[in-house]
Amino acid sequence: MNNNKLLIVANWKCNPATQKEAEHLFVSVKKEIKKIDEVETVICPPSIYLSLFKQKVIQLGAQNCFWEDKGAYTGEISSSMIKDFGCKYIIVGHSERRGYFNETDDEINKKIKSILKNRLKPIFCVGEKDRDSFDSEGKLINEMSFIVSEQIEKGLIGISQSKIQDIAIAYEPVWAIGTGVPCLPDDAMKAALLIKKTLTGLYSREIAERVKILYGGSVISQNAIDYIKEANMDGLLIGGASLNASEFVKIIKRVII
């Protein structure tokens, strides 16, 4: 595991519904973790709420960005704009962006380059849709083994050795997201090893070891520590559980035991 602080990221997605709820959730978390130094906590609210939370206890992140800094792109928000809100991180390539909005590996690659150009840190999501599938001959094949490698290779085209170390890679098997059926720590560890192997092929083993690898997918306080201790992850990307302040804080406290 990476020797730096654990990275715990809250992805609020399209929640909460009101500014008042968002402020209450943020303040509730901040109050409980302000004396915890063992982890770097990042909250990624909807971009419309980012201006509410400029401070130092919790790092801010965005859930998505556009790959150009400005221009005639109605409805888009650039990484340079996000930086101006005081953010440090931007999630890119989340399975919901890939699935609902047909985001391609090429678009993700352009977003990563834009994020890095603006001296922010991408949280680059990868993961397979199904646990297993069948090839043309009817043989059972493991989806993760080739889909994750392909997503990493295409997403990191043109990313230099000096820049890759600013990227955190989040393994999020789609079949485990919001389903209540989390990936077993042993399977998560296999994915982490595959990610390191892929990065070693693209860069070097030394560089691969410096890249933070996170796990995301039905993380709750009862299983969070398993992904850190057993799967040897460098942190967690948390969706639904991050919308409950007490549960999210409990996750943070449990992973530092």
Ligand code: PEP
Second form
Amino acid sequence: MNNNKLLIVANWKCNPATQKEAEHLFVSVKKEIKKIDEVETVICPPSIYLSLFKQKVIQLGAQNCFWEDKGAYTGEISSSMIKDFGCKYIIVGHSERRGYFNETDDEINKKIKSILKNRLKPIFCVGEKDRDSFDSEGKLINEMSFIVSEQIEKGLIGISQSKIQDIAIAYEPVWAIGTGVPCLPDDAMKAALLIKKTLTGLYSREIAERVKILYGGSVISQNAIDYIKEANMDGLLIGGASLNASEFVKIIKRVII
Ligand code: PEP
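Okay, that is the form predicted on its own; can I get the form predicted together with this ligand now?
To see the whole picture, the full complex is given below, headed by that same chain.
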């Protein structure tokens, strides 16, 4: 495992519905984790709530960004604005953005470049859609290895090795996101090894070892530790369970035992 602190990232997605609920959730988490030093906790709320949460205990992240710093791009928020605000992380390439908003590998690559140019840290999500895929002859094919390595290779085009250690790669099998069907820790470990192998091919073994690899997909307090201890992950990306303050805090407390 990467030597640094565990990285636990909350992806609130388009939740909660009101500012009041968002404040309550944030304060409830902060109160419980302020003395925990073994974990770097990051909360990525909807951007409209970010300004409510400026403080020093919990790092803030955005869920998306635009690759140009400024200009006539209605509706977009740039990574330079996110940097200027004081965030440290930006989630990029989440499967919901790839799926619902047709985000392409090329756009993801531009976003990663702009995040790194602005000295922020991308949390780069990769993962296969289906758990089991079959070819035309009904033979099981390993979609994970093909999709994950392709997403990494395309997402990292033109990114120099001096920048790569600022990136965390989140393995998020799409079939496990929000479904209550988590990936087996053993399979998550295989994905992490594949990610390292892909990075070794693109850069070097030494560089690959410095990149944090996170797991995301139906993580709850009962299974969180398995991904850290059994799958040797450097952290977790948590959606649904991060909207429940006591469950999210429980996850953080369980992974440091
Ligand atoms: C996610 O959306 O990144 C995620 C991991 O969601 P969930 O934890 O709800 O599966």
